[in-house]
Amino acid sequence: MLRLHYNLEKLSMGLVVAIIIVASIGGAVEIAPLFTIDETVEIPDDLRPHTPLELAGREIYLREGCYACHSQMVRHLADEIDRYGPYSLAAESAWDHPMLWGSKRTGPDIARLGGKYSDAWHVAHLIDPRAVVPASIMPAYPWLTATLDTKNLSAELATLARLGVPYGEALIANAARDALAQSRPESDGADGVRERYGEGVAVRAFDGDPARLTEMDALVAYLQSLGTLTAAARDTVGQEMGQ
């Protein structure tokens, strides 16, 4: 062995090839099986993709680095299930590019946030967290009252569709209109949103003002959608409890 290595050290390309081979094995064994998504992750029938408004909110969530303090992954542990709700399933993030499981909980997990608070609570909390939770160390985001830019939404949906997220032609073509309509329950487009994304989609003026479509609308719509895209997790955990 030592002799072999003694000779290997004289060959730079030999070292290069050896390093590549030795370093590839582990990754190949662990990652390759996950490629066959159909077998690893069973997509529930009721899973819906994010609406354009929620997607825009998700991008604000990325932009502001909320993921640095919040996880979206309830682990399979008793105290987490008691604190946050049903543990997360792989299927729930099957269409998430990228996933936002997170790695640090400076703030709580928010995988099951949807419906926990009112829209008004979120708006007040994002503008000044300490006005709502005095001991909070979350940053304030007063600039979220800016107008939402929707002009790239169609192109973004189309890109995601190419990566396998089920955004059909109608969804792509109507993306900007749907984003606006989801925040205007009285408008003509509101029915179109429900038609395309399901009756379960919340159609409201999330920031309280239907006249203006803001980044706040998008972010709150996204936060309220967390954990509501499929009932699979609730059903699975419910069944396990029942046994």
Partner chain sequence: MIRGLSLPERQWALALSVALALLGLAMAAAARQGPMAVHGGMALALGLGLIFAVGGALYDGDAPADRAGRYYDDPTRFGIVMTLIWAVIGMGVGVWVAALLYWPEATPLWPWTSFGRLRPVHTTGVIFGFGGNALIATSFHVLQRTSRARLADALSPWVVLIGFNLFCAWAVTGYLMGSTQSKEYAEAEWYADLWLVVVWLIYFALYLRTLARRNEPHIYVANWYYLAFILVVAMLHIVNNLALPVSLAGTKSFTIWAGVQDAMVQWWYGHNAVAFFLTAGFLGMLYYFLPVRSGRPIWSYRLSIVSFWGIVFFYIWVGSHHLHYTALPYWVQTLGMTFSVMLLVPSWASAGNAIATLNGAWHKVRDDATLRFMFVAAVFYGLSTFEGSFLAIRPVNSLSHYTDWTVGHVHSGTLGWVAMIIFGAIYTLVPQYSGRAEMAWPRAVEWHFWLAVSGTLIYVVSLWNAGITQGLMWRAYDQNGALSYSFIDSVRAMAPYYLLRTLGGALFLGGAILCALNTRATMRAAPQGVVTGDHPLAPQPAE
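Could you present the same protein in the form predicted on its own, rather than the form predicted together with the partner chain shown above?
All you get below is the one chain by itself.
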């Protein structure tokens, strides 16, 4: 085998052809299952899409590169389930574009972060991580107090709708208003957010100041939504454990 490889290295074109063949086999193995993904990944009945405010927070999460240190994929390992909660299901990310699975963990996995800490904790942590976690190496994000730009939210929802996310015309048309109303629980639009996205949606001033809609509101709203969009993973793990 080694002699064959040695002889192949002396034939540049032969080596190129061999590389193409091997790469093609690897690519086919990875790509072929995607043609049956609609049959193998069943979307949970209770899965809801992100609200416009949560979606804006997700965009900020991507913009700031948070995904480089935090995965959103709890693996099928007992110690991970004990630490983070139920292992991740592909169906949970059915409407994520792009999905944020991975294994890079400079910081902890955050797939089940929603509800684990208070909004105030998240705000303090993002402004000065070492104020709440002295050993943290996470950078600070004090600029998230900037006003949130909502003018492109309707266009973003419309784009995601074309990719299969169930954003109907009413959700698209009300995107900017819903983003503002979700951070103002006493506003006239708060009930509209609950009506369109469900009673379980968090409607509150995430950064503690209902007078302003900030990037902090959006990012905290997104972080608090992680792991709460469906109960499928919790139910699946519970069934496997006979609970």
